[in-house]
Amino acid sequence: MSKQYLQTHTIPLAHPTDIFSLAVTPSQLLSASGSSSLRIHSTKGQIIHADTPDDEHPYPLVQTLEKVHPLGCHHICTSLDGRTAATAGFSGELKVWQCSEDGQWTAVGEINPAEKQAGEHWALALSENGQYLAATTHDGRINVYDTRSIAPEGTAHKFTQYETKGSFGMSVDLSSNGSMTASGHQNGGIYIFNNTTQRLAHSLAGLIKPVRSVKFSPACRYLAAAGDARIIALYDTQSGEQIANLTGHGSWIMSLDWNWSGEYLLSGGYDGKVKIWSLERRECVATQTESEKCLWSVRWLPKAASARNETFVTGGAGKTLAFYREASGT
């Protein structure tokens, strides 16, 4: 049985350049692009059948953080609790942000590498409560910082540093229970580290080309990895075994995201196609082809208790934020 998703809303020219990265909190969508500003849209107003003027703008822009990354921002991530965010810019800067009770973001500080060089901070991931921040490097390390120890001069306590075989770290993720860190690399290497022992748990085979996205499932049982091989590889995080190959993308896979229940996996491709995969059936159940331009980032919006249908959002070279909702039956 296939599923159907409808494009319900678009925000054209949400950024003046490519939208490189998206992150979500329970009530907001954060987006980063090749321009110097970060934009925050509210996702609270998801009433589809409302008769109010707000229905015209269901995702209003609520805050713009101006001129925070001079050369643009390539990665943005948020903690699961929605209170902490981190951004990495093309000039090598790594910034941490916090959200107040009223939904406004302010800077906590910046983490500067010992030697100022590009590629010391690339892909990012935050722990559930925002305390730990993992950042990959150009030579395959994963630095894990304690965000609560950021000093005014731009230093932070490095909780640990994981070493791999020296290939560019293109993607990283922290499991929701805090027990594991995963990284994907330019040479196709995928690693899972145990955060308790701070040792390598698994070196995963299967993808020989650059791995642009790694994502733990919500229950932390599976790791999905994808990239230039055009395949999504699924691994069992305990045994390290590859349990499935999801095929169907005709171009590089740029981004992955699990839905809240772990039943469905969202993927976005270089050719602008979005696919939704059923974990149970190990197959694609929906494909969206509205865009022909590269989708750098795709994300499910957290499901509100009152919302019956799930919504996801895409961003990429088209500079547009596009929202999709599952078509409901009766």
Contents of the next structure:
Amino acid sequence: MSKQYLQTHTIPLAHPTDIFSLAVTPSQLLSASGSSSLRIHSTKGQIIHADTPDDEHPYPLVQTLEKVHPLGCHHICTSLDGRTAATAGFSGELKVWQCSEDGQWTAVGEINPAEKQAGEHWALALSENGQYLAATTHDGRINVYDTRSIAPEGTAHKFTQYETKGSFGMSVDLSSNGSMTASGHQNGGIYIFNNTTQRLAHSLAGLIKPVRSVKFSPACRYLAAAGDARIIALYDTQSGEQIANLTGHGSWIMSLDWNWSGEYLLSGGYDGKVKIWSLERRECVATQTESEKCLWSVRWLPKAASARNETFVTGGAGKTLAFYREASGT
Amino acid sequence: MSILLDAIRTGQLISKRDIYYIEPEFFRAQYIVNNIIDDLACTIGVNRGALNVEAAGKGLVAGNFRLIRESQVVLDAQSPTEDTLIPRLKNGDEIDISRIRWVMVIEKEAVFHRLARSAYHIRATGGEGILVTGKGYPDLSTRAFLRKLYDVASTRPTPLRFYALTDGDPHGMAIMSTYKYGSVAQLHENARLSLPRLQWLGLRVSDIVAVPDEFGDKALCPLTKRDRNKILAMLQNSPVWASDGPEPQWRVELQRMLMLNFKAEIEVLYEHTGGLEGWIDRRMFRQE
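Okay, that was the form predicted on its own. Show me the form predicted together with its partner chain next.
Every component of the complex follows; first up is the chain already shown.
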């Protein structure tokens, strides 16, 4: 039995150029693009039945952070508690942000690469409370910084540094319980590190092409990984065993996200298709196409207690933020 | 020989190409001039430079057009088998491009030869055209020649399309930028020699990634650290690639290249169904 999703809202030209990365908090959507600004939209999503359609703005723009990354921003991430965010610019600079009670973001500080390593920091992930920031590098390292130690001169204490075989680190994730770091690399390598012992726990086989997204399931039991091989590989994080391959994408997979319950995976492809996968049935249960333009990032919105149906959002080369909700009754 | 004597006496430098164009009907072909010069130099026992013969510009051209100087046709570049060197233009030169619909600027010499040998400039579905290569970064002669085509075409009612065909990598894109906007080293020449309507035909990395089944696994190469640093330098330093600059599509393509971490060479299109020529035909049609 498949699920039905409907596109409920779009924000065209949300950015003047490709939207490269999305991140969510319980009440907001943060988006980053090839332009130098970050945009924050509210996702409280109260559909007010106003007098005219123009007055219905379920996702209003609430803040723009201008001139943050001069060459554009390729990764943005948030802590699970929604209070910390981190962004990485194409020049290699990392910025850390915090959110106030009233939903406004301000800069905490910056972590700059050493001069000869310009452009070094790539994929980002924050720990549940925002204290630890994991960042991959071009030569396959994963630096984990303590965000509470950022100094005015643009440095931060490095909690640890994980080394791999030197292939470009394209993706990274931190498990919600803080115990594991995972990374995906251009040569197909996937690694899980134990953050307590600070050693490699698993080197996962199965994908031989670039791994563009790695994501721990909410309960930390599984790791999903996907990329140019066009399949989503599922691993047991304790044993390192590959337990499933989800097939169906016709193009490179650029982004993955687990829903709040861990029952569904969301994936976005280079061909513009977004797919929803059932973990239980190990298959695709819905596909949506906004356009054939690349989707760089797809995210579930955190489930509001009152909402019955889940919403997800996509962003990519179409410069549009597109929101979809499961159709009622399915 | 008297030409060479003149050059030496006056201390002027002259190129083999210049010599040919002084009396093209007499010399009949460029290679004849080249051989005479080399024989003379050899017989006298000096190198070519001592005869005041300098290296000529390096650009090549193929196409059904004619260069007319002092009422004589001095250049006919139709032959698919012989390279035609781009001439240094003189005031008063006229170019007859009445049959030409497009001009393609090609980054690499090998690709130029491939297209010239298959007579693409005559057989393209988009009509007859002119192929030009500067063999990498174009010299001033090549840019002046292209600008002349542009200026002549501006007086026509039907527009002349200008395309750039480069590798999908930062080097190719930087070369394309030099053709269109000029180089940092020759700032004072830039406005005079720019090619305002030059459009990027390809090859973009995104073109290859979009159709993953059409090309094999070897179609794309990972970017090197040097490639990435070059892209960053371009994004950072040049007004052409700035976010508020004249080419937002070029800029985003550089960013996409960093995201994908791949580059693509034109040669992957050789294996494509329809080959390089078929791909260009389709792309030209779509971009019209």
